[in-house]
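Read the single chain below, which is given as structure tokens and is the form predicted on its own.
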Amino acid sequence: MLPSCFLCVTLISIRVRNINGADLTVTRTCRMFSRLKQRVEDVLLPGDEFSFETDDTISLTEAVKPEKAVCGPGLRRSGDRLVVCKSGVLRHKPPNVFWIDSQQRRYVPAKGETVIGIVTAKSGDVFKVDVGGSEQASLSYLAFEGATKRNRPNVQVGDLVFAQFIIANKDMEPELSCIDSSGRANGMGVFGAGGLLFRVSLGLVRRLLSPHNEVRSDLETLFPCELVVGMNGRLWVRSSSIQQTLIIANLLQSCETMTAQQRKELFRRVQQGAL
């Protein structure tokens, strides 16, 4: 997950002389990591806020260095305090980078994000897609693998495409391409054929796309499928078979709120036939 905003945390040091002559570092602690960190796993609500106090031990041998915390998604820099401005769960990921996980819907653009958009109007040379935004996203005819002028891809009013977002910011309209930095599509492009296409939320999202996720794991031993996640909260699935595919979005869908031994238990279940 990328950053949306960086936090330093400044220590406060000061020079002294001992009796002898010699400097001495009195470096004061900022407390306000040990209570981000004491609190991870703990649901906060918008208005929670860690301020930046300091500790009542002094070290007059050791200096520490000035530390950073990286802030994601549902955190805020407000002066001397660090404010929750989502509800959720709070999570870290070491050594410094927290975050909120929320089970939130509204989908905000990010640079470098990849999403699932459909194609709703041609405008001349660019195709206007939509992400589930606050407004449509551009797409070039020239962003797609091989495209030329002479040769222009073929794409449709109504079709899928999986593209990643190249400006998304709030005085710009959004851009999408469906090629990486040394032109090659890397799986993006038009896709969908066949498949299903439905919503969860963006915190059901990044489990997905975690490295690790047991979800995914689970699933691919029940159902062996071709997954499509986009970060915008869409998911598109191909199975084997149309009942195959319809099991498969309303376990996907079940998960958001299910605890994870609910959710052993339900793909046990279907896996037995019992559903």
The other form holds:
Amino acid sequence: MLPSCFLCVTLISIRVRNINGADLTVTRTCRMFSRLKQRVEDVLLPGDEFSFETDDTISLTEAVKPEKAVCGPGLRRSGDRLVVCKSGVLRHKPPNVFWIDSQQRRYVPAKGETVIGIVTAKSGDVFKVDVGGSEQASLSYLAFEGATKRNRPNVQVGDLVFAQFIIANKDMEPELSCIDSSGRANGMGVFGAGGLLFRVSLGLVRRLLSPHNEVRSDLETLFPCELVVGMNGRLWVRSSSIQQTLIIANLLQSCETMTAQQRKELFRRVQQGAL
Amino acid sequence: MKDTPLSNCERDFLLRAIEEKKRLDGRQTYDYRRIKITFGTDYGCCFVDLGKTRVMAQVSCELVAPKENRPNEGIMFFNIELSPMASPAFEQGRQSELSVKLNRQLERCLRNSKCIDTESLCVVSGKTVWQIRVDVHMLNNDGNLMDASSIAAITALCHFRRPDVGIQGEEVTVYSPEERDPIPLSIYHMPISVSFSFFQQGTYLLVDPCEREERVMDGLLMIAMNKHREICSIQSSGGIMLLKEQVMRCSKIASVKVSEITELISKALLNDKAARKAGGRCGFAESMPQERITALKTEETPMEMKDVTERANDIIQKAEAPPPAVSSPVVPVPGVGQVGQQNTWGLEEEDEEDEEEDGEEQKETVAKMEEDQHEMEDRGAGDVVEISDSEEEEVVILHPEIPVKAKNTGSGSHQQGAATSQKRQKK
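Cool, the form predicted on its own is there; where's the form predicted together with the partner chain?
Expanding to the full complex; the earlier chain stays at the top.
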């Protein structure tokens, strides 16, 4: 299953009419596909494009299989070309998923993403929550598990909430909710006593959330800790002592700029108690 | 845009950590963050990094009329700008409370301590004096802007050189840096401010608070001192009650810190002076580490020398026979042009790089002059060459040797055809 950040899904398949007017469902995807595959793990910049070349020959006799390429964040379809719109490394997940891995700290709200927000105001029936975007999101007080008009949730200004976006587009004010569609909290809600909140880049957050990632497994070898990962670049960590919490926070912040080798080395040193 | 609000859990955590004497980045209570001082290409431009806090100071000067009540003294003007680049909480154009506070503190620290001899800035008493203006820009805010600004301001003032002036009666001539070396300001001492933040009603103290710590602090004590242990300014904000012993302790800590920082500043100034003397490249661009993101980045100035040989040969073949004194063009290595080693071209350097039609006429006349000189040279080898009616003042023929000639002709050959034809016409 794809992570929720894969919002744009595009199919690439072109219908071509030949001179006689007969309909040929020929897809040139396979050529673009191979071109995309060639550039996997390359650094791409905005403006790079994958287009069909005009002198591509299409064999009319061969049976051409239509293939779908799924484009993730950073790739956009414009006409019959795929244009890169973020700078980063092109990644590929077989069979047909491509996306650009970019480093960015500014968060743009997107529907379905779970984020850590800070409650800034209580006005009437909604809480105003800061999520790090250009606007503050609103969170209704009924959007908590077990909340009714009589039974209001215990949320104060300055509390941390882990919520997901139910509305997030550029034309409207974003809205959050602490329950999922079936009415259960599923890990969301107010939290935060005793831990430390800090900011990292969005790339690190996505790395931490991907299944079977190395950073998390390395972290497991250190100390037992609780970690909440918000996709707006905010991390919350709590461990058994303040010193350990600080260590984990600093380690995660430095993970951004280290190679896997250096990270393993650093974690090993911490484990041995050098730091 | 508003800054991110501070959550309750962050505040609690920070205060608890401070009670256990732990700071977010692992520093000790009295430790400063890493200070890095770099200078720009102009005199008087200085960047200071205090951890992640980044500040730039620029000093400039101009001649103005003095104040009425102080006709013998120069004028100092300080200005701190909180750029929106530094933090989303800073708004452009609006004078926030913090901006007013920082401006006032810097003025008291530098002006009232009389660290600069303002009488030496006087040019003509009562008529003309120097006005020295210090602009400090915040580039990144990670706490403790005051200390970073004071270090940047005083370092920039020490680094600055003002133009030399000559006075003849009532007339004042300002010499450019090429005519006379600019002279430094006369600075008596270097006041540097040290900030102490207090937590839990004055129970806990931290030196050099970072941005998070500044958000949870109760009050701030700023002590400006110089290395001779003289307090230049002391200010307490936030309304906390401090005991006498606490203030004495802070001033002792401040004197230690100030002597360390003053030493760092002197070292940085010395390094910069040595670098400038050695002719090395100095300046802001050099102080940034080279982060190569593009593989095709080149450091040399690109010069369009792709088909000079072909064009040159082409033109030579088409034109009439050149005068015998001139040898065939020499391009040392394909694609590399030798311009600028022994510089006899003056204006022609730029023309060559362009290879545009715009400069062609100029090229032609200059090439013509060159050839006149060549001919003169051949006539009197070893004699002092007189450049009689040359339009260029800078053209100097240093050594009348073949490489120079070849270079001249090598690059002048593509102008040769046109030039020779012009010469023939003139003749």
